[in-house]
Amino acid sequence: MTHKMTRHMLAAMAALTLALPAAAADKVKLRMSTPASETDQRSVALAEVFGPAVAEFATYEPHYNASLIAQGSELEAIASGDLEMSIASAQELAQFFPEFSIFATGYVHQDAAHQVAVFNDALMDPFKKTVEDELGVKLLTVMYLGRRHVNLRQCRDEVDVQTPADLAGVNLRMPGTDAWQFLGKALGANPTPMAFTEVYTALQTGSVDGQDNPLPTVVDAKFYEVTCQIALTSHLVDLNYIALSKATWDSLSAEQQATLQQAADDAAESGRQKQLQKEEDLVAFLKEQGLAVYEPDLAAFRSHVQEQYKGTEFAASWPEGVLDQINALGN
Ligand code: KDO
């Protein structure tokens, strides 16, 4: 009896093995590195929407808090085959291709819908092609990071941010690349380059006076615990791109490529809607935490920042007419 059962069991197991989907070893591994936390809406969207949608032929493997690759080094890691995906920024791309600084310029993108219209417009094609041909990275879709505001340790009775002049002498942490540092200066502040994962401690110890990020990030990273005010400058309606190794993309069948592209678009849209809702809800939450949250003189900030970009090397790198095309896609 035991012998017969064993034969029967072996036959059943063999049948089961044949029916199993392709072994994990056959699946494409998609290592994704981001400085963002696991609870950031972009991370959640990729884990909950993108990962399951491509699971038949790919294993999505997220690495949060810059635990695998340092912030700003992801694109090089993809280009060298040490990473397959990242949540890239126009500012990081501008380090390789200065013309990308147009998408990192203060007060250009107007809102989330404008970002999508620009990314899907033909004006974007040469930008995408350059990144594919020269870096081996495919920009799949645009993600909404949100409206960046000035978030300070000082309370409003100490520093009341009405115009850029009020930020004179303020030591404002900005991400490390040139385009970010320039934006910090254009706001009127003294920018300090620093990795995202170091910002909380820097605010806590006072080694910087403030930082700039969208409200969902201020809450997710708990910056509100170590700051006293937010001036709603909306100086950059910020975005990221879901970046994928072009070699990985090329290794997929046409059907797998279509599935992966749809999964990226669906994840970006899911994250966008949640981030927009959070931006609505979090002003009240932050005020309940004791922060002053107020609107400065937006006209003063917009005109000053835009003036700072005129005649710069950034503006000189922008392809002829693209800024007008971007503006025409806005409302
Ligand atoms: C930041 O370092 O402030 C920044 O917001 C820059 C973005 O481009 C992006 O890298 C973001 O950090 C991370 O995704 C963490 O939210």
Ligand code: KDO
Second form
Amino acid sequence: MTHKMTRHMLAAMAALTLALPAAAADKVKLRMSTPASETDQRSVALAEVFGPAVAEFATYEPHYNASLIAQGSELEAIASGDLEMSIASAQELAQFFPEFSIFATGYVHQDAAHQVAVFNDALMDPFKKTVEDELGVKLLTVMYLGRRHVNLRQCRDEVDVQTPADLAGVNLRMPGTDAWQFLGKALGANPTPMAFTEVYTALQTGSVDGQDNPLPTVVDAKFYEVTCQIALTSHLVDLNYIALSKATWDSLSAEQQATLQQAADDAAESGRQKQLQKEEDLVAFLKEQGLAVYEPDLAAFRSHVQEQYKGTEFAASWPEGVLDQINALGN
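What about the form predicted alone, after the form predicted together with the named molecule?
Single chain only below; no partners, no other molecules.
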């Protein structure tokens, strides 16, 4: 199966799955397939919080490192009845439903709390309904993955990033897809595609002026050794959704559904708080390493970047008025 399946085919698969009778076993089996490792914060939250909370009526069975279902095929596996749970990205959902690309776009989500507000708002209802009706997948809750920031070789007396204008002429390494390159340009920089494995040396030699990544990546890849400052632009607040088979959901009693929903929310909140604390700790660590870490004018960045998207192919699938509704839920 590939992502080129039509909505009609997916709807037919979902309808067939929904029509299947409930399993005769005492407990529902919830097989989770994820490409993440066992120690990933999402995996830990689900294993430590979600699994025990539903243990009375369900068996949570995680499969890590894409060992059960190939990465990128999880939603199709749920649609066909071959899987009960996955952790889905907005980018992955956009392969089926292009309107989901709005949730993978720069400066749409403002922070972790804003993600939750957006997911729980009525504006999400049509998105959720489409996924349920056409894919047989219920999106339970949203998980916070972290924020991407701009990390530069130049020190603040050379380049002080307060607004997009301050990134003019800065060669900023960004991932190589068209969407990422567009975001880099929208930030005001000169985006440069480059393999991740080449970034450290490129920063060291000055082949690029900077790179964008979450703080854990900056630390893990030791980019702080060859850079001087981090502007906390928060230009992408990344997320995943906990996805569940709608057929499995419908097989549960109302009480079990409420328990499962609360378990998913609690797991997401646990992971969210740990990730926020990790980011805070890393800011302190990076400052200890001698880097200037500061927050620029986020309102100026948000306004400028969103303006760049208007009228482009990247925004063509966004439902009219939804971006304004999302912005209204923020600060």
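Positions refer to the first chain, counted from 1. What we label the rigid core is the largest C-alpha set whose atoms superpose within 1.5 Å from one form to the other. It should be emphasised that the depicted structure is a prediction, and the values quoted were computed from it without experimental measurement.
- Shown in the overlay between the two forms, fitted on the rigid core, is a CA shift at Glu269 smaller than 2 Å.
- Residue displacement note: Tyr60 has its CA displaced by under 2 Å between the two forms (rigid core superposed).
- Once the cores line up, the CA of Lys128 ends up less than 2 angstroms apart between the two forms.
- Core superposition places the Cα of Val150 7.4 Å apart between the two forms.
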